[in-house]
Structures are given as structure tokens and as C-alpha cells.
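One chain follows as C-alpha cells, the form predicted on its own.
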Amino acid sequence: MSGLSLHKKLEENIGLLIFGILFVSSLGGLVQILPLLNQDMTEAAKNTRVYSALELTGRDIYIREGCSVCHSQQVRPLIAEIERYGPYSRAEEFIYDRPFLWGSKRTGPDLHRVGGKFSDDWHRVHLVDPRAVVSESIMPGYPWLARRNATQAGNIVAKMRGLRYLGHPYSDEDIEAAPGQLEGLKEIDALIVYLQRLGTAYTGERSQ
């Protein structure tokens, strides 16, 4: 059967069709799962460790603005892959993830070795103006984020309780002071210490 008369013959039936769209989807869900089965995801990396608050509303704000949508935090074990991100993404370096932001979809570069790449300045330009810095880019804008109060993007006492009763190693003491952390911060400032965090704990080694 030519290559025409097997797209026809798809194209006609929709049966064949739905099973050939869930075949391609599924293949393209095991590249991404089946590395991490052969890696240890009940162990931290050596430097893992929980985001402070800061950071964490800084992940709150990157969820909740959508960046996850067109960017993965996931450098496969490609070598394309691994020629533009760097090292590829460990399972113990998503201990303390919740949710995971792994992704699927790139309209946007993978972010999951950005940290340390830009400084502070280059990415407070970005945020609010993304084509000041990359002409080409396709990024909106987000100008607000300059504008808004950290402690606006939610109760961060309540959040990391939470993670606390989850198994994330919060004292008491760094819940006390949650709040203080956030104090005269903007919400762009929480986002841009996220990700400066992002993907720099990995160094090849695993906590004792």
C-alpha cells in the first residue's frame, strides 16, 4: 500500500484515525516518561533543596500566568537537546516539585536550565517588554507583574504548611517568617528569583 493510498484509507476511516492520533501521542509520551523510569525519584540531587517562600510564590506566579503552557521544564536526553539547554533533567531534581511543570508543548524555549544564563536586569526587561531584548520573540508582555505586590500572589503561610503536611522539610520557623521574605517585593521580583533557581541544583552527585 503507497504512502497516498495509506493516508486516504486514514483519512476515511475514523476508527483508524483515532487509533493512529493516540499511537503518535503515546509514542510521544513514553520519549518523555521511560528515561526518568531507570532514575531514582525518591531521592533528592546532592543540592536539591525546598524553594524558600520567595521563590515558591514565584513559581505560584509562573503557574498561574501560564508560562508553563509554552514552556517545558524538561531537557530530554537528546543530544540536540542537550547542545542547547544543557545537562538533561534528573528525576531527583523535581522532588519538591508539586505540581511538575515538565510540559510537552514549546512555542518558548525549555527553561529548566535557565537559571544563572540571563541576569536579574536582562529578565526584569524581558518579562515586561520581551522584544526590547529578543526582537524576534513572540512572548506577550507582562508589565503587571512590576506593578503588583508579592504578597498579592497569594497566602504563602497556608501554601507551605501545606507542603509541609506533604513532606516538604518546613520549620516552623521558615513558615514564621514567610511573609517577611516578601515584604516590599514585587511579584516580578518573586518570578525572576524563581527562575534564576531554576535547574542550578543538579551537580551530578546525590544528598547523603
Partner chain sequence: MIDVNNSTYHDKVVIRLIQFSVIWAVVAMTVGVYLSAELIWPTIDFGQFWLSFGRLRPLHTNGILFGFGVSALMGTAFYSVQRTSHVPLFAPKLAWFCCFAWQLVVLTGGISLLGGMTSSKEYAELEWPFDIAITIVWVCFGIVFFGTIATRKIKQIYISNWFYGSLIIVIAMLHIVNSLAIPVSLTKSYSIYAGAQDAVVQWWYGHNAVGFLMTGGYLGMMYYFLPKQAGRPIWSYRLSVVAFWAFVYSYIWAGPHHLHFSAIPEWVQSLAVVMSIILLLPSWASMINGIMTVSTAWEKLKTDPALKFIVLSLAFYGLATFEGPMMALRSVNVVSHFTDWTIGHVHSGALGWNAMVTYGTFYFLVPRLVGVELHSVRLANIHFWLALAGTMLYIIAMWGAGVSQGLLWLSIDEIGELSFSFKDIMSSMTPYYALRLVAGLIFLGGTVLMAYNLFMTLKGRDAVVVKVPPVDPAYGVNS
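Residue numbers count along the first chain shown, from 1. Each form is matched to the other, and the largest set of C-alpha atoms that superpose within 1.5 Å is called the rigid core. Just so it is clear, the structure is predicted and the values come from calculations on it, not from any experiment. What changes on going to the form predicted together with the partner chain:
With a cut-off of 2 Å and the rigid core superposed, residue 184 has a Cα displacement that falls short of the cut-off between these two forms.
Positional change of residue 171 between these two forms stays under 2 Å at the C-alpha, relative to the superposed core. Once the rigid core is used as the reference frame, the Cα position of residue 26 differs between these two forms by 2 Å or more.
Switching forms now, from the form predicted on its own to the form predicted together with the partner chain, please provide the structure.
This part shows the chain on its own.
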């Protein structure tokens, strides 16, 4: 069949046209995505620490407040960037990130290596009123994080069970102990614990 007569069929048959669009548009995704989904991550999993109950709570607050619209978590392998932020980011470090938080805009600095860069107290002041420590900052303040209890940020037991279902290695004891670990803390405490762990959880040999 010549190309033209095949095309005439498509132009006149809606079923074929729908199928044609679906077929042609799915090729790229299949080639690019499927190999990644089949990658072996067992080596990475051995060397990466899963998020603790408190860190996970902090991370979900980070997502809720949309910190990722202004902050990336992806240090690129460029001299200036390694100088400014620290070692560049590797795939192994993100295997427990659901969703990924690499971001697409740096209105504020990259945060992937921010763990340990500032004291907890600095963060506590900065998050509530950034201009108290960085006078010209354009980052918003988050006063409500200091008022709300960490237990208000979602049901931690259900969250850890959901993640365990997806393959995160939480034991029954981990999950049972979780609510107790949030007791008496504010949301801001959980967020700071998360920020302080960023970029520090991978202990293995770095590949590449």
C-alpha cells in the first residue's frame, strides 16, 4: 500500500486515526522510560538510609508548603555549582524520594546539600521570618509551622504503611514507634530535621 492511500484511510476512519495517534505518541515514552523502571537498585538500597518518621513528616510539610517551586534539590556537575553547594547529586541518593523534588526554578539556592550547613536555631528563626537573618531575603515566612503540632501533618502510620507497600524497608516496630516520635514536637521541628538530613543519607561508594 502506498503511503498516500494509507493516509487516506486514516483521514476517513476515526478508529484508525485514534489508534495511529496512540501508537505514534507512545513510542518515545516506551523507549525512554521502560529501561529506567527496570534498573537494579539493590546496591543503592543497601547504602541509603530510609526516611525516619520525623524526616518523612518534614518532607511532606516541605511538599505541602511548595518549597520546591523556589528551591531545587539537584546539584549539577559543574565547577561553580560544586563550589557553591557541594558534591553533585547522584541517582542513588533519591531512591526513597516519592515524589522527586528536584525542582525547575532557583528563586532561592539549591538545598540538596543544605544538611548541616546551618544550626537548627538558625533555621528556626529563618523559617519563621527569613528577613530576621537575611535582611534582603525574598523568601516567604512560615509562622504557622511554629504553631502547628507535628502530629497534625497527616497520619504517620498510614503514610509509612503506604510506603512500605511500595518497598521502603520499614519494620513493624518502626511504624509502631512513629507516632511517639512526633509527640510534643511542632511542624517546624520536623521540617528542620528533614533539612538537616538532606544530602547526607547516602553512605556507600559513589558510582560514576
